[in-house]
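A single chain, nothing else alongside it, follows as structure tokens in the form predicted on its own.
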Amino acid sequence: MLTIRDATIADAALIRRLIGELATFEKEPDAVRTTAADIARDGFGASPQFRTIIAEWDGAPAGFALFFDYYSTWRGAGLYLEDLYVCPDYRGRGIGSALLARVARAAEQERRSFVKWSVLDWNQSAIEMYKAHGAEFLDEWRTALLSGDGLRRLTEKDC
């Protein structure tokens, strides 16, 4: 049976494996720096950067999502969905839906106008998902990310 909850601070540790896991699953496994020490610092600690929900399928961990504030200057004050994640072993049995659901349900009841994500072109079976409840897609804007030696050489910049 299928609950979905909350994360807490004791949640840390799980949270960083299943974002192991997501990497693995997205092809970057060496790509996580984060740890459980940072997820309870960041997601737990006086100003919470994140907010992790849950789903546990009888008592067994099956995934989590992982969503924070963000604001558009054309469409207000929304969600980001950074993580969606279903463990193999439980997928098909609606578990990503449920997490998608309860994410946009934090929307609605914070009256945000939108939940945003990313999601990889080659996991059809999550683009499928995502269009099955009303997605759509924004294939014109290409996502930039700007980290490493490229951010820290930008700050040396003089403006």
Contents of the next structure:
2 protein chains.
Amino acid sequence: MLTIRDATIADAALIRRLIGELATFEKEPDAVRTTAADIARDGFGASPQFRTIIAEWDGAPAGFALFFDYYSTWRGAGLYLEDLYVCPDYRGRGIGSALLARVARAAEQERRSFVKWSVLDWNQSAIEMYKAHGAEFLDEWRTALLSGDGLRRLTEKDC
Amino acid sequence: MLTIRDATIADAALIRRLIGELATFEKEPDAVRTTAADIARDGFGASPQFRTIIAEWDGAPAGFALFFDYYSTWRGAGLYLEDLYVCPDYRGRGIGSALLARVARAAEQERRSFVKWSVLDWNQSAIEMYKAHGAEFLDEWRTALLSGDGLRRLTEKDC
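Next up, the form predicted in complex with a further copy of the same chain, please; the one we just looked at was the form predicted on its own.
Then the entire complex follows, led off by the chain already shown.
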């Protein structure tokens, strides 16, 4: 049976393990630079930078969702769903939809008018599930990222 | 001459006007549902949900950037740049790069390792400027949004 609960700091190592599993599924197993200690500090410290919910099936970890506040100058306050993951052994039981529904309810309770997230373009089963729930895809937008040397070089230009 | 300063609540109406100008440039003039009062409350109230910097040329408003905290489970803490805009009369003077550099410096000062943002796929001059600064484009990711009736329907599924 499925239960969904809020994560606590005692879940930091579990969350980090699930983040790693998701990155492997996304074909980027070496992309995860955060540690369990980072997750404990950043998610469960004095000023939490994200919230996490854990799905359990008969008490065993089956997936998670990690999200945080987001602000759209068009729509106002919303939530950004950074990670949504269901462990392979537990797929096909509606756990992904249940996690998404819980995030949607958090948005509604906080009067946040949307949930936004990203999905890899080859992850067709996820895309179909999202479309079935009424998600729209903002395909005219490209996502840019500046980090590492590029970020440092630009910083030096600021006066 | 260019100056960049932090916005205050006295700038809320100006920020809302610039948000509207940017939406018009983005061919979505009716997409902006936030009001100046929303901007004042959400950006300059008890728990600000974003930060804004204003570019001025000889004291006149010339552009703005609006950003907030973001968390990547791969990279840790970063910033999300929701809006970057330079008024038409002031383009070609490096104001967009100066605003981006100021956001990059904010990231560095707060030990945030990246800045992330979105750009419309037809906005070639912006894309080229971002590439010149070393931004990478995460084109394998699609952005999904759930709002309105879809969000409400999903909320009702949560038990």
